[in-house]
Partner chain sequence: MDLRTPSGWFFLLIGLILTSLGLFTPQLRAPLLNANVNLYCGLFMVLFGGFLLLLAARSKRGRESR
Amino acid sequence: MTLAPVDYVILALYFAFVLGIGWRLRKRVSTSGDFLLSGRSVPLWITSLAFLAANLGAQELIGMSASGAKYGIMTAHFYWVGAVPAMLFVGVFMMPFYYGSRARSVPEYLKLRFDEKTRAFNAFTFATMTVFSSGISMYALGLLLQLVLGWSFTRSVLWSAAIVLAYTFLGGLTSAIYNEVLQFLLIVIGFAPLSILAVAKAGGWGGIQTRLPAVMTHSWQYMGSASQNPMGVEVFGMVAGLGFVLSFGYWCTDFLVVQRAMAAESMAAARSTPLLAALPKMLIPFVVIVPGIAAVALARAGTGYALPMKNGGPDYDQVLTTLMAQFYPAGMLGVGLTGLMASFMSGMAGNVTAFNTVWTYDIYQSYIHPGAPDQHYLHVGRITTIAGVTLSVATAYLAQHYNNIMDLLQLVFGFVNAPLFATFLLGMFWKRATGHGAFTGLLSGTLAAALTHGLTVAEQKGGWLADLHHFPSTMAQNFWIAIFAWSACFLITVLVSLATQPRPAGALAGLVYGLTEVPKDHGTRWLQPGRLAVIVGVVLILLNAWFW
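Now the structure: this chain alone, the form being predicted on its own.
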């Protein structure tokens, strides 16, 4: 890939702009709440785009294109089954508890609902997960800079980490949110043309269908059994593993995305944030997944494009960047690379800002140094930002062992988010759930995830305890890890809760459904949460039917 001077100019302008946003917003930061929580003052349209962009990191762009090439249009289930329904649920049902409880983070809500030990468990596991996720984003950008600039992987990682550190250190969460809006726009501008060009070169969607097996171009038709599709997943595994456990576990409990909605200026805006974000979320597959599918068709059509290779097999993580090198001219290549850079910044900054909030409030303030002046916690939040970026650099090297970074990401979610969703489901909708039950359930769910991974093998991964079962793909293994983790947590939480003393109902007001007054819909006719959820749901059904 060769860059022209105009491409370097575009990249330089982008970096100057994001750093300028951080420099400008630094004046708004005078307390730890300003730095870590954005003062709950961000407008709805900003929080909606940030809610979407926080999940639209480099691992999603590169990973979803890779999964498109590896699994076909079934990858769209990560959006149409594995994202949008949960986004509707968190907006309609869960945001009243998060926003109304005035909790500063998801772990703090667990403290209010259950007890201190449950909060501590989630705080430490979530902090670990954000470091892994941020490292995966960093790994993705490292690969990009290697390809584009010819730098070593280490140099690429360190240089890119410095940029993100600079603007998050200056402006905190507000800087990250406003940059995420810019990054979302750049991602669309940078990659929508690539999808159009790749599909057109392959002869349109019809041409792709003629060159690929039918299983690559249908989303539901070949899911009767795991052996019928390249993902190795049947309907139950897809709906229960991805559509319920992993999806709801991520969108409903992951502080990375919930934090964006909690920064909204009102309860109505907080509830509408994930609902508005769901509309463009449904269309993202056409920008990030379809190019990967088109790449396989192009490789089989004799157009001069070949799938990149790694360790004797396809290197799916390089599909997106090689397509850019193939189709983008000077200038447009700079825009596309800027979009990739933006996706990296979005994903990494989102994880870092979530990490520093949880560490500062839920770990440091709670267990290490309680009762300090607010300026002390602001100082700690800035130091934690540096620490989070440094730890992410280390985890970037772990991702090198995977040829599809989405496989690694879903594995991490299976360990952390899957059991956590069972805890939240019971905690928010069953007042009998106790702190002892929640804590024991989380431990059991995490242990179940570890046992499932240790006793099963998929693509030479797992099986570190024994080889009792082979999954046809790493993704199928991830789905079942999530199912077992959620089921174990749910069952143990119920059993232990029934055997222990519950909190009085009066102490659960504002924290449990039935003991909390859910606010009535506000705003314009079409921005009311209930109406928005119905509109999104109808469009979602139509998309699934179209690609059946």
Second form
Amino acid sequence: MTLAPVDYVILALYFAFVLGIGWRLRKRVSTSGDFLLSGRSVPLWITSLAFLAANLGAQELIGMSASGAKYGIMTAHFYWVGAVPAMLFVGVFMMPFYYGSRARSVPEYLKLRFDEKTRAFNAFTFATMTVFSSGISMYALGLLLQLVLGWSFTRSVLWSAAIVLAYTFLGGLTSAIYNEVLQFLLIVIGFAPLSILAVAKAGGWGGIQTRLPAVMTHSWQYMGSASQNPMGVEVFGMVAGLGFVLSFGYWCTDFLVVQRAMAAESMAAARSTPLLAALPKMLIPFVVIVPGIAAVALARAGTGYALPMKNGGPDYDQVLTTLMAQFYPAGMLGVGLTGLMASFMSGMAGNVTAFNTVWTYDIYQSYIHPGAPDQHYLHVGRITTIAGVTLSVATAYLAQHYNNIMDLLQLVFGFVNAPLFATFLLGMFWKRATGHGAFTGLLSGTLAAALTHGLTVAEQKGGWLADLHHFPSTMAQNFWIAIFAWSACFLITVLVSLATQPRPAGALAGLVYGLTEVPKDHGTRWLQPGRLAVIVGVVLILLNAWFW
Amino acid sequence: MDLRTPSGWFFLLIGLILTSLGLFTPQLRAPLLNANVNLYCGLFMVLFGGFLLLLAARSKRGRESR
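Switch over from the form predicted on its own to the form predicted together with the partner chain, please.
Every chain and every other molecule in the complex is listed next, the one we just looked at coming first.
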């Protein structure tokens, strides 16, 4: 793929706008709260789109189109099963506690609800994970640009890191959130035409269905047993592992996304943020997954498009970029490429700003230097931005040792996030849960995750302790790791809580269900959280029925 | 800052670039397509950018009259 001068002009224009937004927002930052929490003043439509965009990194765009080409429309389960229900849950049931407790971060909520050690555990694992994810995202992009455009890996990584650093350093979380929205719009506008053009060329959805095996165009029909579908996952593993544990663990407890909702201007807006975000979320598969499916159909139809190859097999990670090269002329190609850069930047900025807040408030202010004036923490927040970006760059080089980005991310989430949802569920809805219970639960959950990985084998992965069970795919293995981690955490938390002293009910007001006043909705008629959730649920069911 | 303003300008500008490409170099085609992709996408972006700017201007007027 070669770029024309006009493509570079579009890319440069985008960089100028992103930096300009950061520059304009720098005046809004005068306290650490402005820098790290946006001063809780961001309008609802912006927090909703940022809630989506913070997660829509480059590896999601590349990985989802790759999975679309590999597995078909079943990949949409990562959205329809693996995101939307959890987004409804966090908006309707959990946001009152996050927003209402006035905690500044998810780890801080854990401290208020449980104790110091539970917060420390979450703060440290989360900080590590954000740096890791951001580095992987950076690696994915650097590698792709090197492969497709021949740009130097080091140069593209360093340039984009410098731009993300500049605008988050200037305007903090507000700048990251505002830019995420611009990035989200650009990703959709840059890639939706590709999806439409590729599907049209393949003869519409009907044409795709006639050219591909039925398993690639049905989302549920072949989920009965693991041997029937290319993912190697059966319906229980899918629904319990991905749909319940991994998805709720990510969307309900990961500070990266929750932070966007917590920046909203009111309780009703905070609750509506994930609900409103769920509507576009379930349509994203049509932009990121469908092009991958269309690519396989195009290759089979003899339209002149051939799947990219590597080592004798198809190289699915390049499906998206080869489609762009074949379907976009100079000009639109620049927009598509800019969209790819935008997705990378929003993923990275999301991680860096979440890392910032957790490091500054939950680690630095809590353990290293408490009691300093606020200006000191603002200063630390800014320095942490630089440190976070530098660490991400280092991780990008480390990530070169791993090849399958999605699987690795799932594995990391399985170890850290999966048990966490059990802790929050018990913490928010069972007042008897104690700090000792939560902490030992989390430890045993993470241990259970590691043990499951060590005792089972899938595609030559895992099994470093013994080989007790074979999974048909690493995806299935990851889902089951999550199931075991969650169950272990849940059980141990309950058992240890029953054996230890609970906190008095008075200390839990605003933190636990039953001891918290349920917020009254002041939104406009259709923006009431309950009503929104019902609308989203109905559309979700229709979509699943359509692609059954 | 109303985010709709910079986003609106951004898409308006990109849309204008693409539209003029589509008008003045209509022979510029993607390898596998025989459609003027730049023109159609450009026009859409101009409309979208204009729509965002219109919303921003309306909300600004609303704030001022209040």
